[in-house]
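Shown here is one chain on its own, the form predicted on its own, set out as structure tokens.
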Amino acid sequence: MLDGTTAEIKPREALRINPAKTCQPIGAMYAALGIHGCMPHSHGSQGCCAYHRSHLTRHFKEPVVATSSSFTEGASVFGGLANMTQALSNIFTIYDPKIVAVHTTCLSEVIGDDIPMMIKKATEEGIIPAGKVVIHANTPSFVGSHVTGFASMVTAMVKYLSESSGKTEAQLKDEPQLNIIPGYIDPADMRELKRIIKEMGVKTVLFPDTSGVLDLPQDGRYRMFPSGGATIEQIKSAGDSVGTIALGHFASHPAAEKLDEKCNVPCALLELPYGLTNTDRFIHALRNHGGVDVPGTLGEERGRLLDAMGDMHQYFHGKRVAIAGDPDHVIALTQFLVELDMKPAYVITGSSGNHFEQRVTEILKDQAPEAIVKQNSDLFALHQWIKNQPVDLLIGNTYCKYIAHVEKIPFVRFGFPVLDRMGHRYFPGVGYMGALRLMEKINDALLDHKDRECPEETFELIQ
């Protein structure tokens, strides 16, 4: 039975049913994979680590490596120091990574393990070899979400690695470098950001960077540490950049603000570059910080997007849409849907943070002021709202497919995780070209549904 949702809405405060999020360590593990030569390490039980690895593997369709402190009852009672010490010894002896990124789990957080002390002790005892690095982020699953975990690990990269060499402002401007913190996006999106940056001719450090790590070509060889990822040296040099562009309030802004505080690198805090306006803002920020002009090639891409928006407007106009997912994704996507003249009716995220409701409400104040916008919500509530007042389109991750199936709604898979389809890690959603792809997916979903459901007398060859 796929439909266990009732139409009668009752108040719920403490209970979440099908929350539109997952736990912090998954985000921390994903961020760690964006460092070249990094071994993510889960300080907790093997079961937690196995779940986090399998969830990422199912989304990216690539083997995700990580190690575990392998807690048992003894570690739960006496603490995980012995487990961590043995784990670090094994990791550097067997796998020889350049860096280990430790994240915690519920169990190690509840017993109060002091990770910095453990790292310090392992360094003093020579367990961490000279020239190797261990960083950490606290990521208990009982608070926050995978987006919080991602943000915490990226902030840890800044805290442990980024540093200022003491160069003067004039010296930095001689060969200006710009930091890009891309947010919780797929490898294809990071690759597209780098393509746009290259077109602009701006020298940048993008971290974390999972392109070349979780979208590898098949050449018959397995590499535990692929060629992709931001290097330790690049992340260190972020402290000598002229500025930082952080994409996404929830996933990227904390690290950018930490870098500003630590190394006095000013930051521009933007939303993810989904759609026309947000991509314009990203390119404008690159132009300002890099002191360059926008090349004609990007102008042509923008023009093609505008042309397609005009061509498809008749299919999008006034369509009611429900959106669920990560807060940064949903905020940017809501902006794009407004640009397409659609009407977001229900906009939710499972993550907490009042910024989400404030920003989405601001975006919708003219287009759909009656929309229901909720942070810390769940898919059960979304389904109930749809049962009471249906929508024309649903956009969200794979878990939304049950709602779409039962209510016979056109469905576009978007965000994290996408577990039941292939290809999303290869095709970007960011930038002008990514916006074209999102429009195609939305239009195909709407017209395919119309062809399936319409009576024979309105079944047309050309729509």
Given for the second form:
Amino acid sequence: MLDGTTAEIKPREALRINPAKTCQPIGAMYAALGIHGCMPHSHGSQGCCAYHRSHLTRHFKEPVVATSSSFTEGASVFGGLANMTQALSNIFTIYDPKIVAVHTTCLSEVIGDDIPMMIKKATEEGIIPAGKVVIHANTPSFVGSHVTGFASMVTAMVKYLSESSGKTEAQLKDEPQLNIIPGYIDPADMRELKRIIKEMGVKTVLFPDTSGVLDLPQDGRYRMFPSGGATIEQIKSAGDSVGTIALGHFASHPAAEKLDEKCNVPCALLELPYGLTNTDRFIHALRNHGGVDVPGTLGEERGRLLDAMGDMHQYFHGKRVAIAGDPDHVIALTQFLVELDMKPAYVITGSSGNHFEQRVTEILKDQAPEAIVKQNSDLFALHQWIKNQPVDLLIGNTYCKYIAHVEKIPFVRFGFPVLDRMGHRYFPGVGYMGALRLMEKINDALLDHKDRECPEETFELIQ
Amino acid sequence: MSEPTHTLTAPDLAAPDPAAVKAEMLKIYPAKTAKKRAKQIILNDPETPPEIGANSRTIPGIITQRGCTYAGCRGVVLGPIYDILQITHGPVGCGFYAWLSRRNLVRPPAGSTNYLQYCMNTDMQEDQIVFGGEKKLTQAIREAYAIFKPKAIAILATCPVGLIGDDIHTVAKLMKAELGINVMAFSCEGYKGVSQSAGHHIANNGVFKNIIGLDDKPDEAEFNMNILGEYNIGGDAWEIDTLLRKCGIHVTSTLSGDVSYDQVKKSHTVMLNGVMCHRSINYIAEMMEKKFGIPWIKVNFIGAEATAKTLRKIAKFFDSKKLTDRVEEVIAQEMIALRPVRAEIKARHQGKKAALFVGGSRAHHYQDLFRDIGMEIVSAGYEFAHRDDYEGRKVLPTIKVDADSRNIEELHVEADPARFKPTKTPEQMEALKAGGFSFKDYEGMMVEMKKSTLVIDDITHHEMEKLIEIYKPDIIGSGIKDKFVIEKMGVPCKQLHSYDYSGPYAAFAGAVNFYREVDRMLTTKVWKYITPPWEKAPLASVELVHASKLGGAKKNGEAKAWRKAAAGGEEA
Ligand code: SF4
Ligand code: SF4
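Show the other one: the form predicted together with its partner chain, since we just had the form predicted on its own.
Let's see the whole complex now, leading with the same chain.
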């Protein structure tokens, strides 16, 4: 397995091998599915759309519908206006969504299609029925990654939909509402955030929200537009909120900043609430800006997490860990591993962004100053480092399993995409309960490995 | 639909009127869309299959199953050759999604690298889009060679490459000279065709031009053939290979399933080509015949009856008593193991209904497997096939070449003066034909389907929903994008691209796997639990009783109450 990967590291500048990122539109499509009644539309050839739908489906094991402008060579040469117009007419006639969220692909970006002009034209020609909305985000994949695409689509929601109604400060303070921009996390995570928010008793708008869209119950019925998702009205009202809590520098902060710029809504820019202290900060922010107290139930959850950390930390202490994934996820997870006394050794993301390296290095400066921290990296590089100096644990998406298998390293699946296990579809990783779950997975991986590999005399009944 | 659709299986329902179903499917479409789709939804006539509007453009805004030309080239014929190092030239996405997402299983010999486990691309950035990407591509190839030392490198283009005008063929030529290995370029930009199919054609052309014929030394074998259009999903090629070996037939090259570059190089040294997936590889079969004189026949190893028929056909071609006897022996042996399973499963599912919408051959081949166990095909269609795959090759001369097809080069092939060695003399071929043997004989899906069955090309999401609502099939064969839509309606869906990560389904042993798989899907309890007991029988529930009143009857009473609860309020 991966027989071509050697410990010897040769110079490599142009060739990407085994990427730790993918392209913008898949993130935009995922974000768009977090609007209630939304049809994501991919403006380009249909191949991209097919790939994105397939991959999201493999991760969620749920229907993922989206349409495409289905360019052929003609459109690629003459521009995609005719295709877009026909697409919108078909979409509204056949599927009747409340809103269409257009994202571009490399193809339409290279030819320079002007999407706002197309939307304007379709509106004027009556192709977009009254009361229906079309929004768009530019998502060229020769810039950024799937995380950028996600961020751009969330920002587009703000640009197109959020409004300040002109209510006075006093009116707004009457029933203060907070915006939560959750980041590129799974529906189960969004569901958990909403549970925490409800426990806290804060009035919020969470967008995008894919819970109730991509984690549907089996009831014998298919609904193209299920009950979940942030409604257009909710996203609109985000402009009237007293503040925004945005989770994740890469996926969520741009939208929060846009909202501040557009509607003068101040924002708290936090990291994803993975682990103890990141969850603490999230709850603290909710408490202070929502004007509520932290209920005892959440305090108890925190206490149980801390108790488990105390009970089990001997198994975590000092373990060398390799982490690959999306920047917001990896930053937050690194923080949690530090809380568990672990030693992150290689911390990579496929996406670009200096903030990633700065932030991770800062988190690791006392505990693991020698760690290799890299943006714009890939799994091939990670594997080579591991071959040179092994680790005790690997954490990353499903693609990492080949490295784990061949190097016989305990492996925990985390992030996007997870194509071969089921837990992420139902159980959150965020919040205190999510942290417990992550911790359990790490602990199981380490101890299962020990049980499998250790000599008989150290095979223990009790751990 | 409050009830799961599958429970309404239908001997009791009048068979739907296909013309009315078609009208119902088209009703919601805008006029232009309806007009186009009407040509792709056809009421079958097996005697004279009507013309179907296949291989035409996908309508913008319609939710389609189709992918792109790049996917076709990366996915079949070229893609699965495991020891060619393949570099996708383009932004990161296209190559990323194609990475290990098709199940082309391989067992490379020790010492050889399986590049299918690697995703290599040029991760094109804005700079290259503006100033051109040839330099980065060249550099990437040099780096790949320095790191991996492969025997051959293939470059695959994605959409932006064609638009910015990178000349990947010149890069390939220069690199070939510099590195001294085979470097090939494939201009398979996604927009080049209306579906994956264009990519298949491009891959056929490139593999034929650049690889087939590079090694003239044949494998030593009395009966020697290639299996073309077989991709070893779930191990199908291994099943076929094992079966043929039992019969005494050697497979030089399976294009492309668990196959190495070296095997493909000598694939022109065989006596016969057997074509599994006609759509994806008929081009190479044709070109090998023209250039090297290798006849091709259609084979089908999906389904027990189909497999037996195919073995007999191959034996007849080789015209050897020994082989014919051996084939009969093997069929008899295999059928002994297969029959009881088939009979048992058939008894359970006879008359149930399947619908198949997938690929360019499977929607046809898998009909045989369902028929083996007595099931009926209520509707079928391909995702990216052409008219000949529906109506048979006899319509080839009448197919209009449209602008999209003209995009794809038709290689001009002539007999190779030194290497054109027909396996059979013209007289022998004629004699075989006179005896009822047919070459290049793909008759398509429609002749094997019942009259008035709906044949739907490139089925849309909306049509699929309608089809399920009206026909209420017991099972559907489709792909990943539809699977969970279908299953949300309570109808089990078998992925026929990935086999739902199981298989093999080819040959006799594979057929048994498939029967069992269908049996599992049709008998699983999951779908029966959809309606909760309080909706089935709102008033029935576990009674509350005082323990003291139960007395001697306590044990019995308790058991009864639990049984009742478990049965959803009805007495078990
Ligand atoms: S062309 Fe661009 S948008 Fe489409 S799949 Fe490839 S990288 Fe992604
Ligand atoms: S359509 Fe083009 S850009 Fe999209 S996946 Fe195919 S090759 Fe890539």
